[in-house]
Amino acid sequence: MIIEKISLHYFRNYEELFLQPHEGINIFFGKNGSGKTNLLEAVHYCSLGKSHRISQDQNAVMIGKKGASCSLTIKGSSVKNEIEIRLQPGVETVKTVWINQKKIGRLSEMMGILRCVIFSPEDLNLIKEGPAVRRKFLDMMISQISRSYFIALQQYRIAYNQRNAILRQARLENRRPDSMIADFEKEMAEYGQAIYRERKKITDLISEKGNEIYRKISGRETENLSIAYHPSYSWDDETESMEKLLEKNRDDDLRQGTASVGPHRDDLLLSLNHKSMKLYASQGQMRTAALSLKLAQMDIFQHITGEYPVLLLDDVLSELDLDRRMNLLKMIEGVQTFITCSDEGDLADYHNYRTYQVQSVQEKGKMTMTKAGVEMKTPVLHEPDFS
């Protein structure tokens, strides 16, 4: 899977940009705040329909503009597609997705057209923070290779939110939940089981590949990384279904205002040599483990789909020593990769890549990008209609 063209219009600090990236490694270097990560964010938008770092879409629109767009042309093994995201801020930001110049009605229709894996310094939170971060990692990963999973996830959340709403209303009115709650519990159990099965299957693959990759990057054969899926409900226990358990737990859930069991409470347990990484691992071990999870994701995508995803590495190289940096670069040969860094010297000992310098033009309030010292002024393919 290769990105052939990137076109941005009023996206973040890019007034307009048209880029034809290299099929291998692309390096974007420049000062902090120049707009390097914004380019990776645009790719992420076109893959999953949302940013990897903000929850409010209007923040991606250049200040003072009525709309923004990012579009990519992607070449797969047998087909070529164009994906475009248009953002229009207002009372509520309107986000529309266009595939091959046709507006789609459901976000699920874009899943899998562009698969990407992104790693940034914030991904240390996969080890440091709570279960929600790890669940999000799994959900974003699996959604890119299974539209049915993405739909099951959406339906589960709808049923879960509806059940919670009934519980909250019943608590306010000091009464028992109404009869409709059983319907939502049935849906939670049905979609929850589908979510669990996919998460468990993928976690087993991640654990196997992640340990192998961890050893290659760290160079330490004595360290064993293990990832295990930890559900809040035993789906293999046939004595009590989740639907029955939710019914049984209604009184407790009524007091808490939320469901006490289900995929929304599951977790990934990460350990190194059988010790909890969150409690015992060093900063360097955590960083290597988080990177190993993302590279395992890349290999799993290739194994399942037959194509490597696009790899996005945001400010990663400066955090690795020379040996780990070179081990990483060897592992991603043949994968289209976008790397941001503050100094081109981070790749001084590697030569198979294309370099772009990203810099802000303060007096014009925008930025430019140069390749081999030549400013890139090529206009976008078309200006989206934000009217």
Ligand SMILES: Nc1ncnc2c1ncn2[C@@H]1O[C@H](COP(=O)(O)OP(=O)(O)O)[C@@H](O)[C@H]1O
Contents of the next structure:
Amino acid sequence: MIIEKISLHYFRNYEELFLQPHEGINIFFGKNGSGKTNLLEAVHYCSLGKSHRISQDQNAVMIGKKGASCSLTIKGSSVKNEIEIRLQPGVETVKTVWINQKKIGRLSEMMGILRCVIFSPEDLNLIKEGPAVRRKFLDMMISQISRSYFIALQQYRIAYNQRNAILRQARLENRRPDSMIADFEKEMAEYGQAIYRERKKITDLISEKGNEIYRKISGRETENLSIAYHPSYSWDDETESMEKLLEKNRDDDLRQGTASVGPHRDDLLLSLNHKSMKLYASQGQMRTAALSLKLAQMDIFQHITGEYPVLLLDDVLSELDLDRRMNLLKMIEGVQTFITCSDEGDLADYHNYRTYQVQSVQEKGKMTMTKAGVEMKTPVLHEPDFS
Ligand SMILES: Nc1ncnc2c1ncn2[C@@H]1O[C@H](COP(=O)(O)OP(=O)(O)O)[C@@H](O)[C@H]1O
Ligand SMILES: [Mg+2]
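Since the structure above is the form predicted on its own, I would like to see how the form predicted in complex with this ligand looks, so please show that one next.
Every component of the complex follows; first up is the chain already shown.
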């Protein structure tokens, strides 16, 4: 899929921006803080309905403004769609999503319209940090190819929170938990199993494809990357159902403040030549592994849907040596890519791309973008109504 148009209005430091990106590689370069990542964030918003950073919706609205919008026109293999996100801060930020000018009722309806893969320096955390980062990676990936997965995640989370609330209340009042707890445990088991099955299936694909890509980027045939899904409950061993286990664990779970089993406790184990990467891998190996996971995600999307996603590479080129950088650029030929870097020179001898200079014009409090040295006009596609 290809993004044909991007239009931002009071989004972060963009007062207004209108951009028709190239079908291939688009390079955005400019000083720190000029708005490069903000642009990728806007694309991410239109893909998954939220930021890729740890950030509240209200922070995406330009300071002092009543609302923000980002809208994209996306050309898929057979259809064209327009997605628009509007944010209006208040006591709670109101977020609405519009597909082809119609407001949608559920976030799940936007999943899969724009599939994107984002890779940034923080993705090193996929290897270094705790399991939550890896679960988020899987969830964001699978949600883009399966709306039912996204819904299962939402339902699981609701049931999980309700069960916790019942347990807390029972402790507060020093009594047995409300009998309704059994219904929520049943739902946790049902949706939990659906989540596990999808995650396991995708992990096996990522492991196979990721290893192939790792070897290509690193040029090392002797290094084997493997990724395994580690569930906190063994679904394939039916001796005790998850529902029964949750019932049995109520007291312990109350003490811990969380259910001890379920997809919210699962993890991915990454190893290189059968050794845990978290414990043994070098920084460079971790970086290559993280990139391999993301490129595997891109290939799997293509394999499953018949279309490449849009690739967003945030500040990662300068961290790769020249060989790896060139290997990467070869691999993404034919994929619409947005690359941000501080220096155009990061692209070295690679010629097949279009550059944009991102500049913040401080005195006007406005940001501009120039394409091949020419300042771009910045009208909006639809004037949003924030009254
Ligand atoms: N809500 C906002 N309103 C106005 N400016 C913002 C807002 N959020 C972030 N910024 C500005 O955006 C800039 C950071 O943009 P970013 O895209 O992360 O930069 P970079 O080009 O380094 O990737 C900072 O100058 C910051 O002050
Ligand atoms: Mg940045």
